[in-house]
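Just one chain follows, in the form predicted on its own, and it is written as structure tokens.
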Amino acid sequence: MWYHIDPSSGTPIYRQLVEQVQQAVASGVLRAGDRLPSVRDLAVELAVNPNTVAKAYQELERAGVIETPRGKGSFIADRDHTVTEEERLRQFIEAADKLVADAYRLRIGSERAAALFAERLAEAERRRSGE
């Protein structure tokens, strides 16, 4: 499964699965037209209010990351189509600036920060031409 929720975590469940949905994206675990599971289905598995499920698809439909055709279920959109350079470079920096904040709040120097991101990059390139 490309998600986990963690209540413990100061983060909110609707914002830990945006985030896990942006990253299974990017890594190539989920796909353009991979279908998500409904809002329901999804909660239950959880077992979290489905207005959280519904809160996150709604912010990664608004995002461009899903597309929500009525009565068809949610889906990972074409991004290529859907969302401009300047807002895949936004969402970039923003994610960066995240995990610098973590590789601080973690001790982890630049040094290896950078060694571990090119690690998982090569890592998701390599899934990404299915080798």
Given for the second form:
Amino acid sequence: MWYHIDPSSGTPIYRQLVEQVQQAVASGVLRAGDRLPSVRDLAVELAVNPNTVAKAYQELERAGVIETPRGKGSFIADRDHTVTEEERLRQFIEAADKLVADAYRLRIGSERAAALFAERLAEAERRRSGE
Amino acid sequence: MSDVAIRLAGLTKRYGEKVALSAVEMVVPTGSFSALLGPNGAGKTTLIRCLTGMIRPDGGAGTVLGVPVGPGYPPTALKSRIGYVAQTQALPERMTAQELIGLCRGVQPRWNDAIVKRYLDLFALPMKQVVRQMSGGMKSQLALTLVMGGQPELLILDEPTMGLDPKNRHQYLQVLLADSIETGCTVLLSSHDLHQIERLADRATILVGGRVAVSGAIDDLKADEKRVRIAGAVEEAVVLGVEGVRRAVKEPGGWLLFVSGASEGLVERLRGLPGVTGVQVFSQSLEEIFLSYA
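Next, give the form predicted together with its partner chain, keeping in mind that what was shown is the form predicted on its own.
Entire complex below, previous chain first.
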């Protein structure tokens, strides 16, 4: 499994891994039940410190993106049952606030922003539901 | 086994008038992949030579794998537990890989032929070619093979991947990483390739002018060390007076600040300075942190 690591970016490498796994799930490349490589294998593959990979996996587990049943490896979790409703809402609102700031900065009006977002949602839905 | 492979306290080394190492404090946890960084002449090689026992420090104390660094260091028993790959590969020019392996097998108490064979196969090293006829990359690969064959507990590497092309370098680092994970061997790596270090290492110590500038887990360093741009007419003394600001560089319309121990509070304090009209915080890569000290 390949991920793009950019050491020249100020973003910690474990964060880069977390974001890319999340993107892979959002875009349907990784699906519920898919197995992730072991910490050791991914570390060696990417030539990245194993603690960095372990930290990324811990973060993904905390965010409910992956599950690690004891001794069985790491798997992409079903999207809804591991994280509380409250936590999911909190994360979504945080992301939405960033988008709202961008809309203001880029002078995209509320109506246009909402329409664009709906469009993107439908597009992602189409991709996921299988082409 | 102790949880600390290397601990140095106030280590000092002078060459006549010149201070090569000044009160160096450093901790390398067992099993970690630690980096030793610094500009040329910062004292990295001197420090490594103190650790391997090639030179003796003038002051301070330290332990390497539990053995005190001092007169009589390193005892013979310790020598075989430390693997050292030097910057300039000092392999005998007239010997073949086969002869060198035979030589090492004779002196290394924990020599393991299976490990050596795995490395030889992986690197596809010719057994009957003399070192003189080998490329720089092949010498680097052979040096690692000879050191790993002795199953060291502490591996010290000084610019080990010089002369390797990108493909071979990646392979070299992959096998190094895989084996250090497997064996729990502690790695101390000195290199100028900071992007490579940022991937591989979990900890870094930056030496500047023989002193430790910063040392710690790389993620902590990145969380702590920021650059902050502020806009507005503010006096230098005022910005330098803010806790955490260690350097200020004048820019058109404001200052670029180098801060340590960055926190939410720091940004607020800067924003609150009279005359400040804007504050922008930048995360730094390890290379940028290095440059901010070097």
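In this text, the rigid core denotes the largest set of C-alpha atoms whose superposition between the two forms falls within 1.5 Å. Residue numbers count along the first chain shown, from 1. All values derive from a computational prediction rather than experimental measurement.
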property: Pro12 C-alpha relocation of at least 2 Å between these two forms, rigid core basis; result: no
property: Core-superposed comparison between these two forms, Val44 Cα displacement 2 Å or beyond; result: no
property: Is_shifted Thr68 between these two forms (CA, 2 Å cut-off, rigid core); result: no
